[in-house]
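Single chain ahead, by itself, as C-alpha cells, in the form predicted on its own.
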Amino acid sequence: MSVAENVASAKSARQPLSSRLSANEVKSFVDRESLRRQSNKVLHGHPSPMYWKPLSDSVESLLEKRNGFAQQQDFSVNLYVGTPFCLKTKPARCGFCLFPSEDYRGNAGVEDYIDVLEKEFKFYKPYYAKDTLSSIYFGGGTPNLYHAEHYGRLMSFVDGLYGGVPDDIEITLEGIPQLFNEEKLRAIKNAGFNRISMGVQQLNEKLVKYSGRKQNNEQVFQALEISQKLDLASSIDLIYGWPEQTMDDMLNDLKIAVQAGVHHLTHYELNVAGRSDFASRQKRALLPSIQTNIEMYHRANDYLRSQGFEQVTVYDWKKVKTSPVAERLGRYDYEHNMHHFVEHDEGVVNNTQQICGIGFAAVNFHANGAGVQDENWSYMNHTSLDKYAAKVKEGKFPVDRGFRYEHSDVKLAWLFQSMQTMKINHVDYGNIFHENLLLEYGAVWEELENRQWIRLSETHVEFVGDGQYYIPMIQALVAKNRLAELRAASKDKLDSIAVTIE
C-alpha cells in the first residue's frame, strides 16, 4: 500500500491528520536543499546545540528527578567521557572538525584535567551509581594523547562511579594513528579498554595534508596491527568529498582499509559547515561537486557490500558475521544503543537508553520516558578548559546550557536517530508515542515516495537510493516548523530583554 493509501485509510478511520506541512512546502523545501550540501549530523540529534540554553533548574534538582523516573523503569547508560585535547594543526582543528577542543598543554596540562575530571566523576555518585551500563565511551579531543601510566587511573573513575564495570559492555577509546603504539595500547587494553577507533580521515597521503595532519599510512597499518595481536577491537574513520578528492582516490582508500582486516568502518561525507577552514571559500572550490558525492555514496556502499560488509547506518558498515568473534569486533555499542532509545512493551515504556557525560563539554542525554507527562532533558558541560575546570574546583556541576525536551521534541529525537539506521519503525512510533506517523508527516512521505526514496512496508519506512545520501535533509526537513516555534521563542525572548533594557 502507498503512503496516499494508508494517509486515506488512517484519515477514514477519523484518526486525527496533522498539519504540519504542506505537500507545497516539503516539494519546495527538497527542490531547495537537495542542491545544497549536507551538513553533516552523524552524532547530532534534535535539536542542535545551537538552540540549547543556560538551564532554570540546577543540574541537582533535575537529577533528583531523574533518580525517582529511575523507581518506575530501567535506565541503560552509555557513558560518555570528554577529553579537550587535540594536537595542533594548521589549519586549526584539522581544518574541518566542530567538535570542541583545545590545543594540548604538555603532560602537565593532561595531569591537571585528569585530576580536575575524577572530581566531577564524584559528584555524579550519588545520582549515576545504580545505573546499569551499556557501553563506555572515551572521546574527545584526543584521548590516546593520555600517557600509558594514565589509562588504568582512568578506568578507576568508573569502577568508582558504578561499583565496577560489567565484563560484555563495550569500552572505547578514540584516538589518532601517529599516537598509538605498542607500550599504550597494552596499557589502554590492560586499562580494560576492548575497542579502539581511529580518525584516520585519509589514506591518501597527499590529501591528508589538507588537515595538516603529520600521519602516514606505516602508523595506521602498525596501529591496526598492534590492536589485532592484542584482541583489541578496532574501527576506522575515512571521510569522502574531501578537497581533490577523486572517486578512485576513495575507492583506495577503501580497499586499503578492507586489506588491512577492518570489521567496522565509518564512512562519512566531509562537514562543510561553520567557520572550518573546508568552509571557506577557497577551500569549496576544490571539493567534488555535489552530484560527484552522491555517486561516491553509492560506489562505496556497493564496494563494502561486495567486500562482505553490512550497513548498519548511513555511514557505519560492519563485516558481516562470520563468527561470534567477528560479530564481537565489529560492534558500535555506544552510537547504535541510541538508535532506539525508548524501549516498550505493548506500548508501555519499561526501558530507555541513555547518555550520561562527564568531563570537558560532555553531553548528558536523560530520556526519562516518552509520554506526554515525563520529563526529559540534555545538557552540556563547558566547551572552554578553564570555565570547565574553574566550576568543577568550585564545587559545582560545571554544565553550560541545556534544553527541556516537550513531547515533540522527543518525537524528533527518536525519529532522527530511527532514521540513521535508514529505516523508522512506524508500527513502534504508534506503540510508543500513540500517534499516526504516516498521517503525522504525510506530505512529507508522499514527496519522498514520489522521488524513490523511501519503499513503505507494514511496518516501515526505508530510505532507498538517494534518500538514504540525503537523510540529514529530511530530518532538517521533519523538523522545519518545530525549529522555526524554537527560533521564534528564542527572538521573543531577545526582544523582552531589550525592551526592559530599554
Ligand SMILES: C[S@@+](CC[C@H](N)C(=O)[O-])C[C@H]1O[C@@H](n2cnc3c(N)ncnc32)[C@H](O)[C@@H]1O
The other form holds:
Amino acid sequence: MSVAENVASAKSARQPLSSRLSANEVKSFVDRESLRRQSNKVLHGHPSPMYWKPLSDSVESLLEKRNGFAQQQDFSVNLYVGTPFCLKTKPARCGFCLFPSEDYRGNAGVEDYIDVLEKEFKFYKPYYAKDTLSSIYFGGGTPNLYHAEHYGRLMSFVDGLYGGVPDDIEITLEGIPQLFNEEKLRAIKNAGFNRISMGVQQLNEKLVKYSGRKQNNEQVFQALEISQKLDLASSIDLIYGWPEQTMDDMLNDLKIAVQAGVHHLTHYELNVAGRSDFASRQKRALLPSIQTNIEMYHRANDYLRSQGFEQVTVYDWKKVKTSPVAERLGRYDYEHNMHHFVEHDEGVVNNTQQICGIGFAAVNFHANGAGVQDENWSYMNHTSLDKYAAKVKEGKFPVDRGFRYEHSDVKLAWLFQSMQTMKINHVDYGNIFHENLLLEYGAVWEELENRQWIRLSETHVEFVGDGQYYIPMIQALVAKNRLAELRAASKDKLDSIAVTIE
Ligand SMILES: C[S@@+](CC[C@H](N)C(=O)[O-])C[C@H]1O[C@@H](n2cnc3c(N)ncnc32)[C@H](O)[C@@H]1O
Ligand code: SF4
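What would you give as the form predicted in complex with the named molecule, now that the form predicted on its own is on the page?
Whole complex next, starting from this chain.
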C-alpha cells in the first residue's frame, strides 16, 4: 500500500492521524535543515546525553530491578570499557573531537586509573555476573596508550566480572596509528583482543596536520600489516568533509585503505560542533560545502561498492563475505548488535541486547521491556576524570547522569537504530509497539517519498539517494516534538556531548 493509500485508509477508518507533525511542519523542517550542517553525525542514540539528568533513583536500585528482569530473560551484553587519556595535541582534542577525554598524565596517572577501574568492575559483580557477553569494546580516548603489560590486567577485570569470556565474540581495542607498534599489538593479542579499530581520519599527510596529530601513513600501514600477521581483525576510521579536502583527496584515502587490505572501515562525515578548533570561523571557511559533502558521500559509496565492499550503515562498510575468515574480519558486532535491541518472536517481545559501560564516560543502556514496563534507562559515568576517580574511591558508582525511557522514547531509540541500517522494518515495529509506523509519521514519509529519499514496500521503509545522507536530520525530525518536550522540561543549559552509545 502506498503512503497515500495508507493515509486514506486510516482516514476512512476514522483512526486519528498522528497529531505530532503536520505536512507543513515537516516540509519547513526539511527545507530549513537540509541546508545546514548537521551536527549529530557520530551520535545516533535517542535521546542525546545532553537531555539526561542526575538520576532520581540510586544506581543500586536500578541494578536490582534489572536483576529481576534477568530472571525472566537472558541478557546479552555489549561491554564498553572507557579510557580517558589522549596524547596532547595543538589544537586541543585533535581539533575536531567531541568525545570526552583528558590529556595523558604519564604512567602514574594511567596506573592510578587502572586501579580505579578495577574497583568499579568489582561494584558490578552482584549485578552483571550472570549476563552473557556478546561483544567487548575498549574505547576512548586512546586505549592503545596503555603499556604492553597493562592489557592482560585490563582483560582480567572482564574475566573476573563475567567468569570468563566466550571464545567467539568480538573484542575490540581502539587507538591511534602511532601507538600500535608490534610489541603492543602482540600484547593486545595475547590479552585476548581479536580486533583493533584505528582512528586514521585522513591519509593525506598534509591535511591530517590540521588535527595536530603526529601521525604518518607508514605507521598506519605497519599497524595494519602487523595486525594481519597476528590475525587481528582491523578496522579504520576515516573522515570526509575535512577542511580543504577535495573529492580527489577523499577518493585517494579510500583507495589507499582498500589497497592496504582492510576488511572493515567507517567513513564518517566530519561533525563540526561545540568549541572545537574545526568549528572556529577560520576553519569553517576551509570546509567543503554541504553540496560537496553530499557528492562525497555518493562517490565514496560508488567507489567502495566497486571494490567489493558492502554498506552496513550510513557510515560503515565491510568487505563482502568471501570466506568465513573474511566474514569474521569484516564484522563490527559491538555496534551492529544494538540495531535490534528489541526483537519479537511470535508476539513475545525480547530485549536481548544491552550495553554495560564501565570506566570514564562509559554509558549503560538497559532495555527491560519495550516500554510496557517502563523500566528502560541509560546512565553515564562522569566525564571528568577527577570526579570519576573520586566517586569510585569513595566506594560509589561514578554515575553522572541518566535517562529513564518513556514508551515514546523506546520507540524512538528503536527507530534511530533501524535508521542507521538505512531501512526500517515497519512490520516489526507494528509487532513490537502495536502501532502503525506508516500512519504515525504519515507526513514524514509523504515528504520523503516526494523527494525520492525513501522507497516503501510491504515490509520496509528504505532510505535511498540523498535520503541516506540525511538520516541524522531525519532522526532529528521524527524526534522533534519529543525533544522539544525534553528541552522544555530541562532547566539547565543543555551542553553538547558525544559518547559512544549505539
Ligand atoms: C572515540 S573516537 C577516537 C578514537 C581514537 N582516539 C582516534 O583518535 O583515532 C572514534 C572515532 O570517532 C570519529 N570522530 C570523532 N570525532 C568526530 C567528528 N567530530 N566528526 C566525525 N567523526 C568523528 C573518528 O573517526 C574517531 O576515530
Ligand atoms: S580524536 Fe581520538 S585522540 Fe583525538 S581527542 Fe578524540 S579521542 Fe583523543
